[in-house]
Structure formats: structure tokens, C-alpha cells
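Okay, so here's just one chain, in C-alpha cells, the form predicted on its own.
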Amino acid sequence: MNVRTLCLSILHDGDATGYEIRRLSVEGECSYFVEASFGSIYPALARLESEGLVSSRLEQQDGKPTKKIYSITPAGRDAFVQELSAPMGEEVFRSPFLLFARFAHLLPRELVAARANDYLAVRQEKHRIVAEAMETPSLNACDAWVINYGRAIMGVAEEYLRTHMDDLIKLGRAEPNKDAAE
């Protein structure tokens, strides 16, 4: 998925500004299908209204900037079941803990185990607020399906590292003892 493919799944689901476009690509529920700066954003946002996919008007705030709010328009809404018709990009999986559990040889024990169990314990919230997001009364059966999709990748993933931990921080570097060395 790209960010106009982004951009048009969140405007299917209503009016927004870029801002909120933003904010639900990085800590919203459209945070697990695409990464999308401001600088993809709004460049995206303007193809579109150009292509007439969407459409902006200006909303007047007291005492603070106008904002600019963006809707599908008839044409986007096609435009996008085109573009979810179309074949799929491969999928993209980032982890900077992976990276780390890669070089834990080259790190103290006890930095290990304190990295792996400050992860151990970020993947739980993480899947503790989805969970919660299968009691949102308006869900369809097409977003629970993706929810409990996730809740089970996320499932695996912890019961992997609560159970393969202790190898993980083995790797880690002994460090030498401090009272033998004096």
C-alpha cells in the first residue's frame, strides 16, 4: 500500500485534515498498514484533489490557524476499490529490536535482558489497546477480522520472546567479574 492508497482508505471512513491523516498512520489504526510522513502526506493529498479524488475546504478555528479538510469524492471512492483490486505489494516487516537481538553478542547481559524485557513489555500494551479495539461498537466484521488477524501475529510474537528470552540475553557479553578482578 502506498500513501494515496492511505490517504483515500482514511478519507472512505470520513472527512479529514492532513494532520489527522497523519496521526492515525503512526499511532492510529491505520498505523499498521503504511508509514506516511507529512512531507508524503500533503504532496499525495494535492495529487489527488488534482486528479479529483478528493476534495478540500477551508474551516475557520478561534484562535488558531485555518484548517484545511479533505473528502473522497465520488471519483476517489472508484479510485480506490481500483486500487485495492490491484495486485499487492510485498509486505514489509522493520524492526529495530530485531536488529538489536541481531548484534546482542556485542552488548552486556544485563543490557539484554533489560532491552528485551522494556520490548516484551511495549508489545503487551500494544496488544492489551487492540485487543480493547474489538469493543468499539460501531465494528464491522471486515475490521474485527483485521483486529483479531493482528491480535494473533502479535500473540505469537510475544509467546516467542517470553519463551526464547533467556536465550536471547545468553548471547549477550558476560561481563567480567568486577570483585575477582580486585
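Between two forms, the rigid core is defined as the largest C-alpha subset superposing within 1.5 Å. Positions refer to the first chain, counted from 1. None of the values given here were measured: they were computed from a predicted structure. Compared with the form predicted together with a further copy of the same chain:
- After superposing the rigid core, the Cα of residue 164 is displaced by 2 Å or more between these two forms.
Can you give me the structure for the form predicted together with a further copy of the same chain, which would complement the form predicted on its own we have just seen?
What comes next is one chain alone, with no partners or other molecules.
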């Protein structure tokens, strides 16, 4: 799942600028399983345009910088379907928090507690965004399926964390001052 495909997928649902693609990938209903940065979106769009898979038009705005609005072309739609039909990449899940949690016994209890609370807040926020996305009026059936899947998983993640984080915090070191205590 490269950035090219991500851009095509967003443009498939409607025109957008590079900036909007970024925002949708980070804050949108699907931000829990796709994401891309400016540093890869803009070059990807430029390359897609040079290949004729997207087209662009400039739009002046007063008070704001000029926008470069991209549209997907028929060739782009074909290429997108082709890309979806080709073998997929692997799923990626990387969690710095879980790596941290594995070594909670090395770290002061206050730090473990702070991190666990931060992580819970992040999970709750993500869960809220996905739950809210289900309220979208014009939601196609595929999007609804994906959102429900995400909501089911996030719901459990949040609940497990909420009910078990105290166990993890108790594993943190009680006396952070003694260095050779372990």
C-alpha cells in the first residue's frame, strides 16, 4: 500500500489538494489504517500527474494560498482497480508503547503511569473518531464495514487498557532512586 495508491483512493471519492489528502489520511474516518506525510504525498501527486493518472487545476483564493486541485482521470481509475487487484503488502502494526510496557519493570512507576494514561487518552480519541464516522449520512456499505471492524477492535483495545492498566503500573519500579536495585 504505497502513497500513490492512497492518493488514488482518496481522489476516487472526489477532487482534493495535497493538503486535503494529508488531512483526510491523518484525521479522516480511515486514519486508523492509512497515513502519509507531505514529504511523500506531493512527489507522489507530481508523478501521478506526469503519468496521466491524475490531472490538476489551480484555484486562486483571497486570503489563502493558491490551491492545486487534483482529479483522478479514467486511466487513474483503471490503474487504481489494477493496483487493488494485484497482490497486497503485509499489514503493519508498530507500537512503541507496547515495547515500553515490556520493560516497565526497569522504569519508575510514575513514568509507567504517565505513559499508560497518555496511551489510554490516544486510544479513546481514536475510538471516538471512528465511532463518530459511523454517523456520517452518505456512508457506502464498504466504508461502513471497515469502520465497524475498526470500532470493534478499538473498543476492545480501549476497554482492556482501561481495566488492566493498573496491573501494568504496579509492575513499574517503586524506588527510582536506587540504580543497582534490580
